[in-house]
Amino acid sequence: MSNIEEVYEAEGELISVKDLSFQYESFKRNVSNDYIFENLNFNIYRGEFICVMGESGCGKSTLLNILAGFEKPTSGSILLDDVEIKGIDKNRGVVFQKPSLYGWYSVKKNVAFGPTVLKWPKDKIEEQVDYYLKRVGLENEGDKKVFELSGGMKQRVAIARALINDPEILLMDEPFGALDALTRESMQKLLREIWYTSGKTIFFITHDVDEALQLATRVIVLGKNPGRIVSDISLPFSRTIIEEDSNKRIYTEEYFEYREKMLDLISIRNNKPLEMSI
């Protein structure tokens, strides 16, 4: 076990995924190899930043949807604080690649949506909306309508709207995949800082190896047909970037060794669990 793993395991288990399998209803009349993924087992510890990677079709988004409570597993279970997840609730915030914002609302009203539904006091809503807009760098944009915002600004609103409910875990499905390179880098920096300063647990799907290396404390790589965990890797780079206030030190021989091996892992098709040592 690495020092990184020991740090997060000491913080305590947040989510336990047990023997999780998923098969779409239309497949259930067919043979068992039509499972999207099968017999997934892993834990998520408090404060981790987990990135999930793998080829298209390995079940990454389906896994996130089950964690969110949008889908039900065919078999197995997911426990959050020892309570089985059976539907959506405020303990899991979700951010998608395309921000699911209300276009006819202002930025402030979008961020305030959850607390309004939960009937928070008005003064508390206003205070928390201002706080989270400042956290994502939109303190001067609160009165704008969504259609006036750039893609990166919309994702900042989506992140603020998820965080204001104080979820136990933030679930993110390729949230920066549609952004241009400069905006994407800016959003990665923002999210890394939010994770580090808030102590939030983040579960993040990406196809970008460098994004995973620079954000994650841990990467889970899924194979497919059916989806299974082929590697579970602890990473040191995200904390290095923040604590040294620079990303220059990460482009080391160690970084590129991880990068090459992760690229190899993503293309593995035999689904046999692998050990990765650097």
Given for the second form:
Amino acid sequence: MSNIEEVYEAEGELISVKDLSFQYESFKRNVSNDYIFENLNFNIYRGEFICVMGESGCGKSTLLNILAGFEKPTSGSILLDDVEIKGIDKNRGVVFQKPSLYGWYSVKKNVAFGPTVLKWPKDKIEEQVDYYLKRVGLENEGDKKVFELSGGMKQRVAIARALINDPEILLMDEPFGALDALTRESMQKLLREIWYTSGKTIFFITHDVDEALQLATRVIVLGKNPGRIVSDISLPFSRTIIEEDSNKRIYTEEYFEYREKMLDLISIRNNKPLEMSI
Amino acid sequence: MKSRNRYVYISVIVAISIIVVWYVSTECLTVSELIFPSPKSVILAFDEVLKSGYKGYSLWQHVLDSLKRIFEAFFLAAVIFVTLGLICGCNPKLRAAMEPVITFIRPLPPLAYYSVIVLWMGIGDESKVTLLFIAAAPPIYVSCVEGITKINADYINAAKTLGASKRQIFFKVILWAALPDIFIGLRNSLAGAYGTLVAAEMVAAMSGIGWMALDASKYLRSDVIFVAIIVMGITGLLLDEILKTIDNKIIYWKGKE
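Mind giving me the form predicted in complex with its partner chain, seeing as the form predicted alone was just shown?
Time for the whole complex; same chain goes first.
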């Protein structure tokens, strides 16, 4: 029986992180505790919405940068569909903390950037751009210039731009951190719906415990010095919100228990208050 | 742009006041016309030069000859050094190779090496254009390199995750992102070349607005020098305005991210 389970798991895993360690090159001559993180092992399964939490300096962004291919691991490996990740490629879409849209292109052309460089046929590009703009609720803003959009709209364009290539996984580095509370909530709703209906795997870094609780199906909490996984928790709330079409029902005792637990986990090491964007 | 338009009247008032002060001071104080010509005599000199030209060439011919030299130099510098700047911006090794050349030439006063250039290239237009070219080149190069090296890494990383090749990244991202700086470089370059104009027309010139100012000084025609200076000033201002307008048209996204 256990064998069958293992086979099933092996098939379901999209990304497999093996013995991953990272230190910045200039520190290499120093003692071993300069590792940003050491011997990380975890799998990412298809369709998961993973939120990564942890206090500043625990290597959350570095982990995302390695998954994206922006940084090379010092040792260890990352496999995507059993193939080792080497450098950046279009299998992993990234949404940055700042939208990093191309100001010289219109909204449409920004979304069409991936398909254009991949030389899709023109009518397919047009159709897909329209589809994804509609998906993020910007069907009427396609011809606008980037600077005419609000912060939340820009991040919507960035999400559409990353999704249109249909990457295996969407990596998001605190994408809503700079948005105001109302916009952030509507962005969370949008992302949750996109995740639920597309079945896309999402790897999402956040500082905000409630954001993690309401979006993730699984939260990975990283600890510091050196970075390592402190806790790996499955969460039911994201699905509940979608299926009941409301987030009122989730504020239960269970929710607050999880919340307390996670706050404890994050601040346990250094007793420093957690940097939270409130 | 908006705030600039709103306060344009202040600029106009200041400009007019300067002329008024000039007029009043030359009327009230007894200063020799040689040392400080009055607006009236400058206008008369302007009229004279406009009607009968200066030393065999009309005023417009002088301006045109100067502009021709400047544009030749500016165009050459733009084509060569935008290309070079973009290449070196992307390649740290080439950049290191160019570094000593550019940093050495950039602060040199053009008059220092002008005689050498005349020795090499003769007293024709070539040496004048070369001098202007050397003055025009460094600002373009420096701005292009800076424009590329300071590009937000996220821009390039985003393009890579979307599947862009190096070539596509250069033409669709890097070039555009560096464009505002390239334009700053071009404007500084034109200003630099313009500032070297008088020096360039020092040796063996027979025409040119810079030469006109120099030649008039030999005959103590202060009024003509003033005419040349004012014409030079206005021409320079117009050239910069034109570049600025093109800049704002093409780079509509500048400073608005």
